[in-house]
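Taking the form predicted alone, here's one chain by itself in structure tokens.
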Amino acid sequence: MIQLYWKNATAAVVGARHGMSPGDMEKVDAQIRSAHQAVVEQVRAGKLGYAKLPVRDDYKQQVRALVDRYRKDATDLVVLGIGGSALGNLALQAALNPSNYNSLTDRVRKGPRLHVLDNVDPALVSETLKGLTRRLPTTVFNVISKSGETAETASQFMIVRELLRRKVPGNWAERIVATTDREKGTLHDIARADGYAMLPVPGDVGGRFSVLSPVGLFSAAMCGIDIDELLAGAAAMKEKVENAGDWRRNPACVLAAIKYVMFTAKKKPMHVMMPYSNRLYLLSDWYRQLWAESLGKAVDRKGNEIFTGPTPIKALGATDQHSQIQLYREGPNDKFTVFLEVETHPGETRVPDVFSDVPGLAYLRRKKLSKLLTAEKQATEYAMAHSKRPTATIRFPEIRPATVGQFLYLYEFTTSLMGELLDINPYDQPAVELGKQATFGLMKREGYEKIGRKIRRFSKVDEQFLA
């Protein structure tokens, strides 16, 4: 089981101005208890869809049925999605398969090559599709969109659909799996009409909470990731954090308490996640969307303007010791950092026994790179504490589906607790809608002409401001 270690976020290490004191813990005690009770009651009432996912067998069986149908003969899997329809897929693949997965031979690789088109960058789309030209008949395209009208995913889907119709006549529709609303919507209707295989996007689960649903499970299972273990890990964390025992032994409650106090009382609005593992780096991308879209809100539940929300930042150890730590240690003391540490890494490399006569290099002889990476993390942790910069660590005994599942559920539940503490709705994202409507207007979608005209006037370049 992963663990939270938070000594270096305490006043005893970084001082009372920047760290959690016993008094801070007492002040937040009633709020944490109330927040935990509220979230658990919502879970037990069936109001939080994401909380059902670790123990839902039906979704798992639907995914497995399609994997059995497609995986044997598929050389490539392309995910068409953006935001919550892509970040979870990328994070699972990066964490649980080798970094060179796509370049492995068919015999060694555990499933099809995975390509995630998480943007409408024309070079990304065209280059990916061009690389698949000869393998289109053995490529599966998983289009993920609850409604089917998200402009980015819809445009990708339209391109792929026509490409398959031209290049794979006869059975082109068999190459598409639509993950969408089970009952209605544009993509649902097209999928029914064209005859695609379908998987459900849960109606009560927002995109950023959907990684443990068919949205994330299909690509994971197709690429050989053990989704049974992934979900079992999430279920184990679910049981742990929903337990009504001492909240100071509950990792979600403690993490939420620290982050809340850092944000509100210690004036640290920047919340950094810094894995000391390349495999865990894309979990930071997943965390950024979860944290930003859930907690960045203009109004509280009563409608009062509050403009709240800690800003999530990602970094990578040891890489960003050489690019960001200078700022973190000597810049504004406005950041709280969570390190991700791995006890046993998936692979190991040892430095050879050379340069014994070179004083500046001899100490590295015969050392494991895992030992060096851990030393880098501990050194950074010490340096941050020396500069009165609070940190905490989430410890992974190893990187495997169970521990990744535990991490995902830990942060989802912590996000719910933060929503209660900040008195905001962490499950909507109203600020995203205006940008979508503006895009519709600029692309001349029917019904959005008025905002289109307004945006075009706004976007017109005024040459006096060109430098």
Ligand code: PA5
Given for the second form:
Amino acid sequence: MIQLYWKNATAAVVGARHGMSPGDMEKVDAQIRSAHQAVVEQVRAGKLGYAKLPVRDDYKQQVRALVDRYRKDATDLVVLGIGGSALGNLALQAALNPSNYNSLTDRVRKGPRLHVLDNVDPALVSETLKGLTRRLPTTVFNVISKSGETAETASQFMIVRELLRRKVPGNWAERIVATTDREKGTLHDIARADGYAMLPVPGDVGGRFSVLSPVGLFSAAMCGIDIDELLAGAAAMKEKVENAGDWRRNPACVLAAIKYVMFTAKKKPMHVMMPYSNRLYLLSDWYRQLWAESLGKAVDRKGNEIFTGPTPIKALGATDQHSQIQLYREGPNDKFTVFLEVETHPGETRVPDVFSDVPGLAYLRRKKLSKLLTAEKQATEYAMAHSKRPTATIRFPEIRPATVGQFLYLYEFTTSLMGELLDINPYDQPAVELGKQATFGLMKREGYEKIGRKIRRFSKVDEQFLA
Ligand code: PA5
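For comparison with the form predicted alone, please write out the form predicted together with 5-phosphoarabinonic acid.
Expanding to the full complex; the earlier chain stays at the top.
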């Protein structure tokens, strides 16, 4: 099981001004207990859709059926989606398949090459599609959109649909798998009319909480990731965080307590996630969305303006020791950093036995890179503590579907607890919706003329501010 280690976030290590003292733990005790009780009650009442995902068999079966149909012949899988409809897919693939997965030979690769188009960058889209020209008849396009109308995904879908109609006449519709609302929406209606294979986005699960639904499971299973083990890992964490008796032994409660106290009493609005593993780096992208969209809110649950939310930041160890740590140690003491540490990495490399006569390099001879990476992490942890900067670590015994599933569920549940502690709704995203409507207006979608006119006036370049 993954574990949270938080000694370096305590007052004993970084001082009472920046760290958790026994008194801080005592002060937050009642709030954590009631937050935990509230979230568990919501889970038991079936109100939190994401909490059902680790133990839902039906979605797994539906995904499995489509994977059986497509995987054996597919050379490429292209995911069209954005935000919660892409970040989980990217994180699973990066964590659980090798970094050179797409360039492995067909025989070695465990499934089709994976391309995730999570932006409408014209160069990215045209280059990806050009690269597929000869393989279009064996490419599967998984268009994922809960609303079925997000401009970025919709435009990509229109491009791909037309391309397939022209280049793969006859069975073009078979190349598309639509993951969207089960009953309604524009994408749903088109998928039905065109006859695509379909997977559901559960209505009660928001995009950023949907990685363990068909949204994330289909691409993962297509690329050979063991989704049974992934879900079992999430289910094991679910059991632990919902039922651990003493909250001080419950990783979600402890993490939420520390993050809450850091954010409020210790004046640390920046919450960094810094994996010491390239494989885990995109998990911190996924975390950034989960944390930012869930906790960045203007009003509390009574409607009072509070403008709250810690700012999630991602960094990579050891790389960012050479770009960020100067600031983290000597800049404003406004950050709480969570390291992700891996005990046994999926691959190993050893430094060769050379340069025994070069004093500056001899110590590296015969050393494993995993040992060096761990030393780098411990060194940073020590240096941060030395500057009174609080940190904690999530330890992965290894990177495998089970531990990644545990991590995802741990953070989802912790986000729910933080929602309770901050007294906000962590499941909506009104500010994202406004941006979507503004884009519709600018792109002249019918019904959005007013907002379109307003923004065009706003965006008009005023020459006197050009320098
Ligand atoms: O978390 C969210 O709700 C958002 O990031 C959405 O996932 C994103 O905006 C894409 O929306 P949709 O799946 O409706 O296309």
